[in-house]
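Single chain ahead, by itself, as structure tokens, in the form predicted on its own.
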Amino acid sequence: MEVIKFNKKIYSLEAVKKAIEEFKSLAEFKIKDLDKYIEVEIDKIDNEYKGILKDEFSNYVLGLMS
């Protein structure tokens, strides 16, 4: 399992939301609204995906702030 904790400072909701929505094929996406960050736990990753899925997650967030 991957865990992503994502600043509410910098990252919204609704993006790690939608993130979650486009990737969801590839793995079993858990999310937790804390205080001050948004965690996502990543698990059951397809075996094609398993050493990148979590940067090419948290990248595509990051393009969904822009």
Second form
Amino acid sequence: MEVIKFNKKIYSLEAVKKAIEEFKSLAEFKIKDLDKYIEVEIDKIDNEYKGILKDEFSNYVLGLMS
Amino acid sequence: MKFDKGFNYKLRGKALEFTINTKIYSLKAIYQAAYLFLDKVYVFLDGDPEKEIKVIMKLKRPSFANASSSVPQSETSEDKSAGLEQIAGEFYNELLNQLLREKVSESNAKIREYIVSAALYNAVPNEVDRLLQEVEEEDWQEDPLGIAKTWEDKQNKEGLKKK
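Moving on from the form predicted on its own, please list the structure of the form predicted in complex with its partner chain.
All chains and molecules follow, beginning with the one already shown.
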């Protein structure tokens, strides 16, 4: 399982949710709303994307913030 | 930590980390600069937008990086870190570029608003234009009551009828 912590002051919850919607066919995502971070747990990642999904997902969220 | 003419960064495994002072570069400029590098590297941001933003960059695997990337996708770790350093340097240049765009945008805001509002005002027909068009479209030349006819014309016609 992979975990990403998005800083709430930099990344919006809306962008994270939208990215999950786009990536949901490749893995299972869970969001936890922490004090300063939005924690995203990524599980059951498609074998083809195991090494890169976490980073690609982070990039996608950042792209939505621009 | 390396120090290279004011550019501080740390190499941590495959990732390169550096911080950006948000008193100089706005968060918006950082987002926009980062957006332009998403096809070459993985970018992750952290930190406090009111003080400084920490940027973490990782090279994409050759098969996933954009083929048009200017940085060679080499195999050795030294080459990889050199590639990351180059991209980080380009990132700083792009930050300056975005900062300049922001400043120009700010300084031109009023004139831009004026141009747009003038264009919109001219594009929407106003009340005077509408009334003028109504008058032009009116069928006043038909004169069904004969108001526009002269007295002579009327008399001639009546005279002809009597005859």
